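Next comes just one chain, in structure tokens: the form predicted together with the partner chain.
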Amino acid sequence: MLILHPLLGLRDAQEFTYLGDASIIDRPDGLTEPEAFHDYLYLRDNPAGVHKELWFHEQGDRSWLVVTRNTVTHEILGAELARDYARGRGRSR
């Protein structure tokens, strides 16, 4: 597979370490109910179709992406800085 990275182009995924539902980066920040952080940590979508995960480019520069993949045909259909998505879903500091 080849990954469309934002600053570097196509890149192999092999070069990449795959860590999987790019919803782990709402987590629920403070001294919160455990539910909250059971619910994060546990529950997590397997669609079959369009899917965001978390990829590192580990043997590149880094970056960790929020990659756009169709699970059923392996179709890349974007990837961000996981920074830059952090920051739109409203993560800061």
Partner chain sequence: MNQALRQTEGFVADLPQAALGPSQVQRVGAGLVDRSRTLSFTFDGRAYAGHPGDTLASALLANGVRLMGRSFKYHRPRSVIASSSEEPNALVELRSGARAEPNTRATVVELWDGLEARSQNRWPSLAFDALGVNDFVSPFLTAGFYYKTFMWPAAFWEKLYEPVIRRAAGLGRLSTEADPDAYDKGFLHCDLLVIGAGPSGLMAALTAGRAGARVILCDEDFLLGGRLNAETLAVGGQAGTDWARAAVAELAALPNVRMMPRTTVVGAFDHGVFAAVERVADHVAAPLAGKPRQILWRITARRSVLAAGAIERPIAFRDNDRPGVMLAGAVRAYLNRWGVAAGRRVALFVNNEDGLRTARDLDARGVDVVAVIDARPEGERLPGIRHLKGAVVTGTAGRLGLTGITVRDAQGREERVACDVLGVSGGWNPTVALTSHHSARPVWEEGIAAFVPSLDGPKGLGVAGAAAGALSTHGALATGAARAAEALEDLGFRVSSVDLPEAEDAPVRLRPLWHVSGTGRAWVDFQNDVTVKDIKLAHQENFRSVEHLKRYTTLGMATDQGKTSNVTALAVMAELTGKGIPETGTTMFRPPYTPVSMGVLAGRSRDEGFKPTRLTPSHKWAREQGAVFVEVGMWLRAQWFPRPGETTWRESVDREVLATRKGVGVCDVTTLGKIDVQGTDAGAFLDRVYANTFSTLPVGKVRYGLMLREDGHVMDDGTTARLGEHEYVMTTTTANAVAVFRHLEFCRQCLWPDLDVQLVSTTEAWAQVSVAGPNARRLLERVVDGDISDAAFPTMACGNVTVCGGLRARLFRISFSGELAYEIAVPARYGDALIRELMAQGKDLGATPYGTEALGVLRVEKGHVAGGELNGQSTALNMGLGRMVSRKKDSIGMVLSQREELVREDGLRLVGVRPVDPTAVLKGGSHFVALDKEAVAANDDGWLTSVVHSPHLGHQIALGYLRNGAARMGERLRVVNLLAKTEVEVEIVSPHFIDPEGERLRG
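Requested next: the structure of the form predicted alone (the form predicted together with the partner chain having been shown above).
Chain only, nothing else included.
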């Protein structure tokens, strides 16, 4: 599998470490939203189809990417820096 890194171009997926669902970027506050935080920690979807995932470029520039991938065909549809993805969702960090 090849991942189109937004800064470095095409890279082999073996350079990356898969973390999981990109929704973990939207972590709720555990003190003000305990039920939402519980769900965030323990409940995960296992979708078939297009899905956003977090990947770490461990053997490269050590950046975090949000990769859009079809989990049925394994086709990579796009990738963006996780910081840009988070900022686009209203997260400043």
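What you see is a predicted model; the values in this text were computed from it and never measured. So that the term is clear: the rigid core is the largest set of C-alpha atoms that superpose within 1.5 Å between two forms. Numbering follows the first chain given and starts at 1.
Visitor: Given a superposition on the rigid core, I'd like a yes or no on whether D29 shifts its C-alpha by 2 Å or more between the two forms.
Guide: Yes.
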